Amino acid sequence: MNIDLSGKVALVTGASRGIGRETGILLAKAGASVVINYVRNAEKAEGVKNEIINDGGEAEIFQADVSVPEDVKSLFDFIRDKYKRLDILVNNAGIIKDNLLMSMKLSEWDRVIDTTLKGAFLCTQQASEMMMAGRSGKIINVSSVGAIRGGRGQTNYASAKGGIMSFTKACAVELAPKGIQANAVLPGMIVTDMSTRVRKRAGDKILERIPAERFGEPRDIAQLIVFLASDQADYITGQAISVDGGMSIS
């Protein structure tokens, strides 16, 4: 299947590594322009504006915390001077701050939640007014197989990624006649680094509760983005995919 995103801009958030690296390069490779947002990392997401750049690509980079009205205001306007329009919004940034129920504190529930779904939030309403415009986009936005299969110590977690699920379907019903279709994406286990500290703790386990007897890689999810964000998926709104060798039907 070729996919061909030529002439369209992209906008990948939290993508100075893991899945949003591999997102925003594949869509780079597909033909879009790429503009990675990061938070903390400079380093890491000029590594990734470069390799894009390097294989004949377009990419720009921007600071933004994505739950901080003023950064995604700011990040949309920058989008907004530079290319003049929006076609595809991949909302990926996401945070862990695991903890048992009865430990958890406030700031850690406040911060996963504010990251991951008030995030997605501000990023979508400010991406649909943008692309209502041209009566066409894509929003793809990263959930978890976590959002239907709970895990301990991840009670917000959990929250933010089905509050994702809900809000992608709600998303779908409201923008579907405008032209724009909203998917969400449930990646299993990756081999990122936000998920190395449990793949180290309980790797093994989770392994023999895989079908397809492997983690995934971050491509695995990328592909699948990259997909729903082209033209072949017009007809395919308000979805919620996993990626995850089989473990949340297991």
Ligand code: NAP
Contents of the next structure:
Amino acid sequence: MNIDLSGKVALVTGASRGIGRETGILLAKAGASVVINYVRNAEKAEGVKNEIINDGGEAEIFQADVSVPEDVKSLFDFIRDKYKRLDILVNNAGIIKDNLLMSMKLSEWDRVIDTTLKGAFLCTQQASEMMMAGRSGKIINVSSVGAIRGGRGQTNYASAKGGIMSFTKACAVELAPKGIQANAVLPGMIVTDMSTRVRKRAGDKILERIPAERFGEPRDIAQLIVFLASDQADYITGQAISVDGGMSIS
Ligand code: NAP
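To complete the pair, please output the form predicted together with this ligand; the form predicted alone was given just before.
Now the complete complex, all chains and molecules, led by this one.
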């Protein structure tokens, strides 16, 4: 099956590192022009852009904190000015601030919910307006197996990622008649900066719970996202798909 995203414009939030980085690169390889969003790591975002351009693709970088409405507006103003369209939105930006329920600070709760859930809401609202104009579009939200399994010290993260799943379904119902599909991807334990600490602390124990007997790579997630962003996935909407080597069913 040949996935061709030529002529499409994609935005990947949190694409300077990890899953977002790989997603941006694979979307560009499939022919899309890709906007690489980041919040702090300009150098890394520039590196992703250069890798795409050196490979013959098209990319731009844009700094924006997805939890800040003014930043999100600037990001979408940039996309409107430069491309006049948006075909693919990947709500990937996310953070962890783990703490036990009884010790969790309100700031830790707010930061995680705001980045993941409010960020996805703000970006999806802006993107939907542009997609509705063209009566087509793909929205892919990065949730987590943490949404369905829970996790010690992750009441904030599990709530944000569970919220993203429900948000995806509600968006899918509203947007399907407009030709826009929304789906959620639930990664398991993926080798990125985010999971470094927990893999170091409890890697062996976690591996025992993964039937595939390995951690995931960013590419495992990015490949599904590219498929969901393609015309081949036009009849798939409102779904939450785990990519976790069987972690969530073991
Ligand atoms: P990562 O390596 O820590 O990268 C996070 C990315 O998000 C970076 O590009 C970062 O930008 C960006 N970011 C953070 N806060 C942001 C904000 N407020 N506005 C815009 N961008 C922001 O994380 P990852 O492991 O690739 O995770 C990507 C997504 O997958 C997250 O939603 C995460 O929850 C989810 N996930 C990951 C795993 C895993 O095992 N890794 C498992 C399940 C789900 P800067 O570089 O500028 O800081």
